[in-house]
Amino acid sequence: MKLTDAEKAMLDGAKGPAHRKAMELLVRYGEALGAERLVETNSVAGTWSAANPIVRDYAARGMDAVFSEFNLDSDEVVPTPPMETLACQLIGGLDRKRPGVLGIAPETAALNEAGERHFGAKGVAMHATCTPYQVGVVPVFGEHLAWMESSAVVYANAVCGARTNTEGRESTGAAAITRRIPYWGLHIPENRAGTHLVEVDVDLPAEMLDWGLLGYWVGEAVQDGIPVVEGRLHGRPSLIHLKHFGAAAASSGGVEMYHVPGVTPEAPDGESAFRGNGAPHALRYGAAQRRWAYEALNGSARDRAVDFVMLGCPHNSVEQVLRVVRALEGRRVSPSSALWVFAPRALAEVAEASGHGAAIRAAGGELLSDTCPAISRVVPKGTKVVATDSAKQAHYLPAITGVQCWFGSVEDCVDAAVTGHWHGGVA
């Protein structure tokens, strides 16, 4: 790789320990991907929390020793500089305000406190949520990122312009320190084209339920390419459109990054979008794919009795929350059920500020935030049959936790959380 001299110091231990172990990760890293060089970013998304069994030995060590192996790929223990970056703390594994709910042991909530204490005094913004960009991280046109999570990454790339591809742990942790991270895949220009024209057939509602299929479908359909999706989308997505659909897309495949003509910054048109390569053949996503997703988004589910219904990922707006509190109003959840509605940890903040959170706790739910049931890897005790609003939900909590899972709208949803039972569906 083509080192520039602030590199060449950096790697030969000018700035420090820390900063040669993260400069010798890059390389080898960026080496690996065949990068040429390094690109500067001044945004990290990623993860230094203590709060798991993995992590747990190591913190015992102190939290050096954390960020030396888990952000560093590092056998040797350095200090833990200050982050010279915007660095930004995604999802983890509990709630700190409400750890009894999800039933995490108070050891393991002080163990997450303390690596708190430790990242945040270094500099780590400790937002915990897999949405960045509802709580004022939000990237500008252009600028290279390198971020974690890939509902943030593909919305990131998208959805603002941004150029990140999904990093890792080890790779956010370096570029954190050193304001670097390899030129590769969607950093260069030309590998943000459009590979497959996705032809909605099938009148586009304002419902996210429906952009959560859409995502999902084409997904299967193009795996990890771009896709650039047109038709009769029936107005102007907003951002939980936006936000359901590349979460969706980016579980049942692998894709970072689509274009919708006229809404996305990079696809001005259809021409724009596929950068003058001509649009290949047409995937129609009509009645009988809509179908097919929804299929097979439900197809864990046989059991209609269902004990839990999980609200919020990717992570809850404030406008969402209230659109529960609303579908709850008058009405209490069944003995036989409970309800986890999730939002960021600000955002749970304005949703208490405003009642929202009250309501829900009135009506036999919980607001919670920082983390959810696929990352934790925590349901209520007893569950076997979970609904939940979110695509990604339901791809992953059937293998992540063995349970059944519907999947549907916020008002189904709620509505199974108040009979006990699941009655939703689509035409």
Contents of the next structure:
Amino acid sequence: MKLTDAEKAMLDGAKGPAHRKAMELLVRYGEALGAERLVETNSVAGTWSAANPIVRDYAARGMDAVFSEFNLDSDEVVPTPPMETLACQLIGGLDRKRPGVLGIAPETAALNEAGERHFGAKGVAMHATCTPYQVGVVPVFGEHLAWMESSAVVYANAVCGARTNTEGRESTGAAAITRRIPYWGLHIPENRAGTHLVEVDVDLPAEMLDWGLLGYWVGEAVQDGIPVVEGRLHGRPSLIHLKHFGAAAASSGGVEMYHVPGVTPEAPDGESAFRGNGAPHALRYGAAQRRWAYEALNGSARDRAVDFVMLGCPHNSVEQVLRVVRALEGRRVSPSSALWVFAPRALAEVAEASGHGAAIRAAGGELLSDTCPAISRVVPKGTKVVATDSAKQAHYLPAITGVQCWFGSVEDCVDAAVTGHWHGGVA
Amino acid sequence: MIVLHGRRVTPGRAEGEALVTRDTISGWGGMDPRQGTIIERRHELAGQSFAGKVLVFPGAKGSSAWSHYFHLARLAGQAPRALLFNRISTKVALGAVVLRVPAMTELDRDPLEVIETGDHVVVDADAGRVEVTKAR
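Hand over the structure of the form predicted in complex with its partner chain; the form predicted alone is what we had up.
Next comes the full complex, and the chain you just saw is listed first.
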């Protein structure tokens, strides 16, 4: 790989041991990819968490040991230097303000707190969400990023027109102190052209459920390709719909970029989505494909008695929290069920100030932030059957926690929490 | 013995028994780093261990914690011995780097066609060479 003089100096240790280890990692990684050079970045979204299982064992040796092992892949313990880019902490394993609701051990909560203080002081903004783009970490068109979190990566590329690959904990750790990431993959304009045409041949309303189902099928169909979605789209998709579409497509497959002509910025029309390469043969998304997605997402579910309802993966906007509040109006969560609603740390604050937290608690639910059941591996005690409005959560939660999981609309999920039973379905 | 040639992803030489899958692999949410097993519900290898095996697979998918989870597997002593795959991605490249095992891609024959689970495989990434001895 070709390095600039500044990069060579970091590799030689001119900026200290952390920059040396970071540059060593970026060179090993760049060579593994077959990248020719690095590119400058000023925006990193990663994780510096010290409270996850296994990582905790390292935290006993201090936060620098956590940083060295997990953020730089360094056997040598080096001091954590100040971050040199905008650095955003993604979703973590517990709710800082409400660890008790999740049954988090006080030692773990204290460790998380210590980690947030250590890395916060070094310049990591403790947003604690999978959706940085909802809380002010909004990339600019064409900007080079080094982001983790598959649902955020696909949003940043497709909806913002920024350029990032799906980075990992170690590469983002190195990027935040060196301001560098391999120039490869989606950083290169030619690699951002559509690879698959998806013709939507059912009426697709501007509804989360429908965009989640479409995303889940598209990910399975194109794997890590770049789909271009056209057809019977009714109503312009909003942040919420595109958030769910991308998260689903990045779960069933490895979609990191897509185009919706006329909606996403790199595709004013269908032709530009393929960058003049000509559209390939269309994949058809019809009633049978929609049915497949629905059944695949409900494939783990057998028992209709629902113990736990999870809403907010990726983290809910305030508007989505309000939708839950409205669906709950005049009703109470069944004693045999639980309802947890998740939002980013910053937006949970807004939802509380707007009275939504109080309304959810008054109905017997909880408004939580900073984490989700798949990341924390925490579900209410004794949970065997879950319901969720998230294709991503329905994909991962059964594998991670061994529960059964129903997938459906927000209203079907709230109904399950209130009645304790799943009555959901799609037409 | 069958010989394949390809590109080195990460350096080194290792040998062992092959574990082959036609399904792409997830890190976070797809495997258990402490047990070294695949846990994804609809995966061909669900419940099977990759620890100490030469893992032969199409590529990576899913969460960006791919490298972190294989990193955790290495620290838990559950790393595969080597990786052979078809589709390069940031997930699998960084995963191979932090696993610190030899890895190769761009092989001149599809490893999923040539190699079967149980075959003995030598991965010499530095020489860009893979040797396969069929189990049957």
